[in-house]
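Encoded as structure tokens, the following chain is the form predicted alone, with no partner shown.
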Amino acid sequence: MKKLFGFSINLAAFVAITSMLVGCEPSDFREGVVMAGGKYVPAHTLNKGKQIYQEYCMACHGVNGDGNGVAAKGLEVPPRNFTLGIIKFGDVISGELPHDEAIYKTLEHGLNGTAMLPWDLKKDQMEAVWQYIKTFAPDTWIGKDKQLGKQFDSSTFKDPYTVARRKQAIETGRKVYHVEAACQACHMGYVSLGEFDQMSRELTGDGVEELDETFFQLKTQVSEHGYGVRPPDFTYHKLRSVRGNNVEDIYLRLLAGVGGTTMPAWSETIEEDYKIWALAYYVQSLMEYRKSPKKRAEFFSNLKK
């Protein structure tokens, strides 16, 4: 028994009361940890991150970071479950651990088509909250043996087309999309039977007699996030990790893929970099139909004639 303000209390009660008096919850961090890539994060940074998380993130992502916050049920796109340790939009090959800077971009710009808004956080605040979020998946993030993926650096990107050869890029990308990469296997097709047949004969030597019944449909895919994922229709949906209609952002997403989904890193499949750039330009051209529902309707009407 101990004396506190003249009263006798047991040890458990003493610990609980003194914790409240110093403003320290039992779950607060008292020691720093080493994160993936050898980054040491002190306890005060983790505690600061926890406070920021509780203020800005907990309503959607939940107390335990599992995506089950009080606001989650009202959201069409489920909040990220951080306990899985899966990051969809990192500037590394999908499946590898991203560098902190990739997450800071998401915090700064948000994600299109979701409730993830741009947050006006200072650099030290972004660092603190992200380091705290990592603690929801300790097996993924904590430990000096955990390695980060090789980061794609957009400053080194060399666009072989640029605006001057955009038309050529789009035409090449159209063929890559439908024949070489067969993107319509998950997304949807954007050419007629005649066009598809012609492209197929040109690139493979084999023609196409008919289109699959799902050719113009989106196909829901299995994901590691605990729910099905429907790929975007580029003429209608906003791309979540792309700011505006930026071809470099599209190129990066094609290079890296989307973590935890069936969207592959095309840098591991398509050897010729110019083809990935062409594919990015083609996707960008499809996104322009979002500006005019009338033109979009006419586009699809002509494809199915």
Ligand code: HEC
Given for the second form:
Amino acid sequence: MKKLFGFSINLAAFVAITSMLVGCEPSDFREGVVMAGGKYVPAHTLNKGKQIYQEYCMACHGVNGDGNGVAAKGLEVPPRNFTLGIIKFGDVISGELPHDEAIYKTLEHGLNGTAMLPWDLKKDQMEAVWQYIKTFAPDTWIGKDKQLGKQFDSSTFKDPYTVARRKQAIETGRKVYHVEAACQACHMGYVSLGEFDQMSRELTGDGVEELDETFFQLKTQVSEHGYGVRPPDFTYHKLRSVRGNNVEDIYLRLLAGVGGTTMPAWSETIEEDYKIWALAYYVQSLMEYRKSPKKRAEFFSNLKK
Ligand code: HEC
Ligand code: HEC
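Based on the form predicted alone presented above, generate the structure block for the form predicted in complex with ligand HEC.
Everything in the complex follows now, all chains and molecules, and the chain you saw is the first one.
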């Protein structure tokens, strides 16, 4: 009886040790963590997330989450380096910590024009993998003292124009774009010298005699991601966080900006909400040239006459 008892203890120890060696790797999570915003994530969720990450994401984002995976070489837009803890397309003022829903939207739709494709993951899989990714940047994400930013919630958006007044929105947006916000400081201009002069006089009282030589060029920007980022030409490039040509998605991006880049959160600078909507409609109207290279070429040649 005694001997048998001794044996059963040894057996239990044996099972425990082999399952440690075979079943789990030494770096598996044994305890849950509290993430920014006070969310408790149990160890089994993190372990499940790690598995999903290794299967689907590691090839680009790297074993350690630093963006240097085997498939990352030669990509025009590098995979995100998660160890920096910076997200580009959040649902908060850029620089603040985004809510999980913003990331799930990115996982569901991908980031257009980059190697980050849409993923057909279930909600609990998205949840697990994103919580695991947070552990690559513990200083940013782990700890109950850390706050998420104030969320821009699209269910509360109130479009003052809607399709009925689209033309007026575009006309206003065009002026805000070129004169008030000077988006062409990084992006490019989409009006002729004559039009620019006229709208400047109307809005500021001062005219313009000549255009900057870079007026029709994109200006590559430094970023906190470790590489230079190119602002899009709306008549040509796909917008990463915009589904189709969805005006609300453009509006959200203008409110929030792009984290770790020079693209500002315009809700911090432009007080009147209708102007941000107007800008969104204007950007959307420029995106229509993507459909026809011929119309796009004509549009630019007319501007430069
Ligand atoms: C084929 C390469 C590739 C794979 C595989 C991949 N990604 Fe990405 N991912 C990218 C690239 C490239 C970017 C950066 C796009 C940009 O900067 O606009 C990115 C960006 C991201 C971002 C940052 C979004 C933001 O707003 O900053 C997250 C989160 C992300 N990926 C999660 C994942 C997850 C989760 C998986 C696995 C399910 C995955 N990725 C698989 C290439 C990849
Ligand atoms: C100081 C530089 C700067 C200014 C000024 C600026 N942007 Fe940007 N913008 C950028 C950069 C850089 C990106 C690309 C970020 C990236 O994808 O990595 C960008 C991206 C965007 C995007 C694409 C988002 C996506 O999902 O891909 C939109 C839309 C946009 N800007 C609109 C505007 C508008 C409208 C204005 C003026 C109201 C403006 N920007 C002014 C730098 C700027």
